[in-house]
Each structure stands twice: as structure tokens, then as C-alpha cells.
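What follows is one chain in C-alpha cells, specifically the form predicted on its own.
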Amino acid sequence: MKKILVIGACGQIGSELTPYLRNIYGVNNVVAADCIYPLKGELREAGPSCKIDATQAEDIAIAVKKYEIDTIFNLAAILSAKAEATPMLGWNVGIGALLNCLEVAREYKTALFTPSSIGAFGQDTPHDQTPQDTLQRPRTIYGITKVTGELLSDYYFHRYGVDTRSVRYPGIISNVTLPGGGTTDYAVEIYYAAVKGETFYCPLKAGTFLDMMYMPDALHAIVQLMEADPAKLKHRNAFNIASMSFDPEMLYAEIRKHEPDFKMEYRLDSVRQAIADSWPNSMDDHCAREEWGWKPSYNLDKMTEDMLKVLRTKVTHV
């Protein structure tokens, strides 16, 4: 990767992942791109930025001439819960601007990752270890546009030779991303009433097992990834990655350590309820593991310390 283009900069990944990929490959290497949000402060001023709308392929054509890039980084996505009550939104974003990267990256010869999730899944999936290569019939449209992905860019890859790679992401917590309409937020969510003393209200029932991830173990995965011999690469789109598996009372448990007046109570969410019950409990990752040496550096108790301790200092400032 010289030359590299993020779509979505402004979103949960990608505001995140701009930075980091500057620090790594230079600041005037990455360029941030988004129309959803608009860009400002560190992601318009410390490096090249403009503005493309995803579903719109011209756009996405025109940044990658300017600035010569290599690498398209296609992060624009509506998050599950949000997508439930839009669903052709959701197809729209999820599907319109990965098939338009897709064309583009096979024109102009870029490589293409495209996260994918433990939303591709379904609910006849097995839920424990879920393998590498199992059943995917997800029952929500972010699932079936996230399975719908993998599949074209596997044919994009086999049919024109494009270097497309992606991994099915957990639930990923990030002390700097607010919330932003996904089944898992609650594990952010609960972090913040921790740190203002509010007791927090939990959306999901006791006993529901999510696969989750640190943000800069989900960061260094797609590094690692883009960066790996692609000779080695037999499951391309997309790899099982995990880190931890816990449910709200385990979370709330770790939490108390830290914090132990911190109160939480129930108040589901049924819509995020039958979504998180279609999901796996834990992934199995040794195919990452084995192909290009994924090994994350977050548990539940290292994450929720730092965390903590991040969210303490950022709260106070706001």
C-alpha cells in the first residue's frame, strides 16, 4: 500500500483507521473521504480529504486518478439497527457503493478491502466457534448485504483478478467513536454510564453471548491483512476474527471492578434482541490465524481498563 483512498472516513471504523493508516504510511498518502458526515478537524486538515458519495461511482473514479491510489479502503455501511428501519437504505449504501468500488478497483487496478461481520451469519448458523466455511442465512438486510459482499468480491477476485480481502468483524468498542446504531453498541454504551455515574439501562437479556473486539485490534487486523502475502490467502472474503466473547453481565462484572457502585438494569430492545440471538456467541479464527498470523492483543478485563481510563479523561474534557 503507497497510495490509499478510505471511504467512510467519518464513520465508526473509519475515523479511526484514517489516522492510524497516516501515522504507518505518511499523511499525504491517505486520502479521507465521506459525504454522509462532513469531514473536519484531524481527518480535513492533517492530510488530503474530499468529499464522495459512495453510491455514486464516478466519485469514487475521479479520487482515485487524482490521487493516484492504490488501495481502496470501502467502509460505507449502515449499521444493523439503523438498517432494520431503513432496509433499502441499507441495500443501497451496503451494496450500491461495493459494487461501484468493485468496478473501479478492477479499471484502475487498486486493491479493495470491505469489512464484513458476524452479521453474515444467521440464526441456523452454529452459534459456538462458528466456522471458517459454515451455513450463511442471515434473516436482516446489513447481514445479507455483508454475505452478499463477501460473494462479489470473491467473484470480482476469481472472475477479474481484483485483490479484494476482508475479515467478519465482531462487535467492536471503541473509546473514541460514539455509538452509532448497532446491535452491539450496548458494550460502548455502558462504558460511558460507568464513567458519568448514571445507571445504565441494558438492551440485550442476560445470557446474550456476542463476539467483541478492542478497536486497535481491529485496526491492526486490517493492516495486517492488506499487508500479507496474498499467495497464503485461501479465505479472502472474508476471515473469521475474534478476541472475546462475553454477555451483559459478564461486561458488568469487569466493570464493577473498576467502578463498583455502577448500577445497570434491564430494558430490551426486541429488535436488538432477535438481532443479537442471530449472531454467534464466539467465532473460530485459526484460519486467520494460520494464513496471515492474526493474533489479537485485547482481553475483556485489559480492554475494560483502558477504556476506562480513556473514557474518564474524556468526559471530564466534555
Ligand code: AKB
Given for the second form:
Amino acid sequence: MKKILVIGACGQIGSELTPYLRNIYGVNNVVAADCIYPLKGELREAGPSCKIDATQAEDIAIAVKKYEIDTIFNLAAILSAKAEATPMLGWNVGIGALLNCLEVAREYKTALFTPSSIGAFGQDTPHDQTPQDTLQRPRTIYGITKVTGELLSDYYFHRYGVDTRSVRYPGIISNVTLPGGGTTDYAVEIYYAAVKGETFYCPLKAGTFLDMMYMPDALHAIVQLMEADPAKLKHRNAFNIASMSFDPEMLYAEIRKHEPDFKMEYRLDSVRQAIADSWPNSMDDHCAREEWGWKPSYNLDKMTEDMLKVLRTKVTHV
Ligand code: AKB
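Other form of same protein, the form predicted in complex with the named molecule, not the form predicted on its own:
Whole complex next, starting from this chain.
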């Protein structure tokens, strides 16, 4: 990776991936792009940026030509719960943007990373230690876009030799940009409530186990996979990666070790609960570990300590 384009640079992952990549590859070699333009703050000031509506192939092609891009990170997506409310938008962004990126990648010979998700699995998938290669029959539009995305990305690799790679992300927990419209968002929002001294109303019921990951591990995974020796990759789209699995009670208990007065109550969201019930409780990620050396650094305990430390500073400075 020498010249990188990040599409969706303002989102939860993009807003942290862009500075992370600039730090590794040089500020001028990472172009931040989003449909919300002009970008704000560090994203705009620290390096090149441009406007891209990923549903418009021409926008992507112009940027790839202008900046001589060799690697595209396509982070354009509508998350699971929002996509259930707006299925056509979920499909048009999830698949429209991906197909445009694949075509541009084919034409200009760039590599392409597009995240998949635990949402690519469905209720009939084995829920515990979900295997890398198993039944995938999601019934959410988000999941359908993710499975289609995995298949299309593999198709472009086998048919045209496009260097497509992907991971199935668990819920990502972060402290820079809030996620929006996801099923796993509760695991981010709970930390904000804890540091603000507010009661947290949990949309998922006790006992709902899901895989989650702290952002530093999620960023490390992307770079490690994109830098991996292609000869060692038996899989491509997409690798299971896991670092921790917990339910709301475990998360609440962990936060209360640091904030003993913190209160959580349940206010269930039936759409999110149905989605969460169809997703794995935990994934088996041995293929990622064997094929490109994936190894997470954070567990629930270490992540909670760091999240609370960062958010306490952030909240007192707002
Ligand atoms: C969501 O909840 O929709 C996302 C995901 C797990 O893909 N965070």
C-alpha cells in the first residue's frame, strides 16, 4: 500500500482508520473521502481529501486517477438496524458502492478492502464458535448485502485478479466517532452513559452474547490483512476475526468495577433483539490467525479501562 483512498472517512471506522494509515504510510499518501464534504478538523487539515459519493462510480474513478491510488478502503455502509428500516438504501449503499469500487479496482488495478460483518451469518448458522466456512443465510438486508459483498469480492478476485480482502467485523467499540444504526451500538453508548453519570437503557436483553472488538484491534487487523503475503491466503472474503464475546450483564458488571454507582435498565428494541438473536454468540477465527497472524490485544477488562479513561477526558472537555 503506497497511495490509499479511504471512502467513508467520516464514519466510525474511517475517522480513526484515516489518521492511523497516515501515521504509517505518510500524511500525503492517504486521501480521506466522504460524501459529507468538506471534511472537518484533522481529517481535512492533515492530508489530502475529496468528495466521493460511493454510489457514483465516476467520483471514485476521478479520485483514483488524480491521486494514483493503489489501495481502496471502501467503508460506505448503512448498519444493520437502520438498513432494516430503509432496505433499499441499505442495498443501494452496501452493494452499489461495492460494485463501483470493484469495477474501479479492476480498471485501475488497485487492491480493495470492504468490511464484512458478523451480520453475514443467520439464525441457522452454528452460533457458538461459528466456523470460518459454514452456512450463511441471513434474513436481514444488511446481512444479505454482506454475503453478496463477500461473493462479489471473491468473484472479482477469481475472475479478474482484483486483490480483494475482507474481515467479518464484530461490533466495534470506539471513542472518537459514534456508530449509528447498528445492533451492537449499545456497547459503545453504555460507556458514554457511564461517564456522564446517566442511567443506560439497554436495547438488548440479558444473555444476548455477541462478538465485540476494540477499535485499536480493528485497525491493526485491516493493515495486517492488507499487508499479508497473498500466497498465504487460502481465504479472502471474508475472515472471521474475534477478540471478546459478552452479554449486556457482563459489560455492565465490568463498567461498575470502575463506576460503582452506574445504573442500567432494560428497554428492549425488538428489531435489534431479533437481529442480535440471529448473529453468532462467538466466532472461530483460527483461519485469520493461521493465514495472516491475527492476534487481538484487548479483552473486555483492558478495553473498559481504556474506554473510560479516554471518555472521561472527552466528556469533561465538551
Ligand atoms: C451493526 O451492528 O450493524 C454493525 C455490525 C456488527 O456489522 N456494528
